[in-house]
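Listed next as structure tokens is one chain, alone, in the form predicted on its own.
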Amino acid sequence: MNPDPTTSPSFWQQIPQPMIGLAPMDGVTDSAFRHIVALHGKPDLTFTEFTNVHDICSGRLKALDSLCYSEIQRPVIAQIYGKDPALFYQAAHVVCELGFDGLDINMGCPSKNVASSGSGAGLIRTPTLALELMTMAQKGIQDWAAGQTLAQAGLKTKALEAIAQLHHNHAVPRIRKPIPLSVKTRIGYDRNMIDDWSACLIQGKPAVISIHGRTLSQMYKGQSDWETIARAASLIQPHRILVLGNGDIRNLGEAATRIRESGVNGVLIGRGSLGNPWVFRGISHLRESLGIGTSYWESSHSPSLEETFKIMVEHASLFEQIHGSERFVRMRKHLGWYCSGFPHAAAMRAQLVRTHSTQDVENLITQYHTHNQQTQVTGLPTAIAAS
């Protein structure tokens, strides 16, 4: 018998509370630098990038490069985009038999190419169409969870072909059962609808809804709107789903303020974590302790030179052995983003986004301990300071 998903407790439930994970970002939680935050940061949860279910259900193999995750970053949950009901439908199942605990649907990116199409934020503006996708998305999760192969759901072979690729980074799951269904969004469209907008995501009864406190047209913008979060949960936790806020949380300290004012379920730490894979760490200390100041929170969990350094080094070697090195181009912003706070900062950091390897990362480390000896007064020699 198939286990009934409005009994069977997902992790989800059992998460302890106030939750905080790793928010999805375009472009940078890829899977190193999920596995570095998994590793340094220990979040509650993380989500992987966004992946187009085009891409997905077309087999296109620099596309599902994004669903590639590790053991370690478990729960791992993909958050996918579009349009297409159909495509939400087979998406589900290959989400399911990559062995993902959850499956998070993208109705908040902002992006103009994303929105403009009709996906992302751009489903606040069709909530009918949104609603679709959430029913198509959990009828592909039941339809896997009772047998149905993926070439039943409609994939072709190309698609089946590139999947069956990926098991060998995947454990398969041995037991079909439902995973999750969540939400990711932002607060209206080009103002504030959270009312109208919440009723409508509540009749797709995902198990999470998290919010960005910005419309779409904000972008990222001005600040997040808390008191709206806090308006969104009153509204939505009533009906058994979870909420987590999202939008200018830099530290645990403000995770813990925002969660106690707002009352959400947990928050999602998304440019806080940028070059600072550490932020997460305290999170048990954080839930026993809600009432302690951002300056605890940013005095003793910060890493020193050398541990950031090591950690810049071994985040560079992993996006090569997953990403290969023609594509260390992507891995130069997480370099820049590892460097602020220290002497020289900016130097350093003007070199690091040009390097090509991790061997030019290692080589431009030595160089900085090496010339950062011998000078303490003239400051950084030209070997490193030029740009």
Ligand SMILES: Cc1cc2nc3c(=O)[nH]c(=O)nc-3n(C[C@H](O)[C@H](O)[C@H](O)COP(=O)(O)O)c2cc1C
Given for the second form:
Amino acid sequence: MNPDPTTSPSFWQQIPQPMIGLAPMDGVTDSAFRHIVALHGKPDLTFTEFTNVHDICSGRLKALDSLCYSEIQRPVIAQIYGKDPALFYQAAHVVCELGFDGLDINMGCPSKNVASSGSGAGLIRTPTLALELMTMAQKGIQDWAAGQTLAQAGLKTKALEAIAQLHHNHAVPRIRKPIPLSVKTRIGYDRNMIDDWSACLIQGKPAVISIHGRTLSQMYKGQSDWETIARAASLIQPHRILVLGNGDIRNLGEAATRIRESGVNGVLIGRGSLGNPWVFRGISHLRESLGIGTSYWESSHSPSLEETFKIMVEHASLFEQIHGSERFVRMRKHLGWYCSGFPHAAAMRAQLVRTHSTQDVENLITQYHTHNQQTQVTGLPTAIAAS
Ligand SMILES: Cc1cc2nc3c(=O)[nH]c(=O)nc-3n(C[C@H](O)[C@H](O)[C@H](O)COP(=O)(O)O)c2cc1C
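Previous: the form predicted on its own; requested now: the form predicted in complex with the named molecule:
Now the full complex is given, and it begins with the chain already shown.
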């Protein structure tokens, strides 16, 4: 008999607390970015972008791109969304089969096409359905761990073929053991309803609940409400469920303050990592400083311009390898995010967001250096700055 995923200890219990993780971001935390963050920042845990359960179960290979990962990203948690319980049962099998460390259900996405159809943060309005999704995902995990195949779970040939193709990217787990379920959500739909919503989620017995301190209606406006996150932590933690707070943390100094003030078990950083994969550097130092009760004095982890450019090229090249040159357009925003805080950053950004390949990026960097050297010698404005 396999252990019950709702009660058995998992990787979550092995991560030292407070933990700092990379938040899921659709169109951002793809496999290439997660790899770069793991290499240069090393967060305690990493979430994939969310993937639609329908795409997983119908084998839409392009959408399954988000479920590629590399070993250094571990512990890596696959986030899924949707509203059909039967698909959550099947999708849980797929996530287990692909060797993820955890499965997370998105109950926080506010975007119109997700939430208005009743998925993502739309589930805050339908707590019974939210619970059913959790139950079916847990059941899928259990049945997979007990030996049930994907075909037996009802997945069709096209999905099986797509998943087999994904297996080329990473090892298939040899031991079938249940993985923990978690939920990422917001504090309410159109108003703060953390008490009722926490009580509902607790019934689903997830290992972890991550809370972004805004309502759905707020989208990304205003500020993340950390008092409500603290309240949620006090309601949820007595049920042996970990709570991760989220919202507006830009560096480890802010993370330390939020952790100390709210009593959460850790935090997730999202937008603070854009063009800033090294934001996670120094987590163990942060833990030590919190442990001895001193305030965290953030040491400077900003890399030099040379290092930034090097990481940029490494990121672009990895993106091409994993996601293909034809999708390089998706890499452009990352290149833009790397450009701040150095001379002529805005002009460099304007050119980088028009690149088509790593080679283009390398050429621009060479050009940048050439023009900058000329400026230093002549004192004249650079072509790059003028363009
Ligand atoms: C571009 C973008 C995409 C996002 N996609 C997801 C997602 O796929 N799943 C999810 O749970 N949250 C998603 N979020 C929300 C973030 O995980 C996080 O909750 C939010 O950005 C607040 O944290 P931050 O202030 O640290 O960015 C997304 C946010 C952004 C900005």
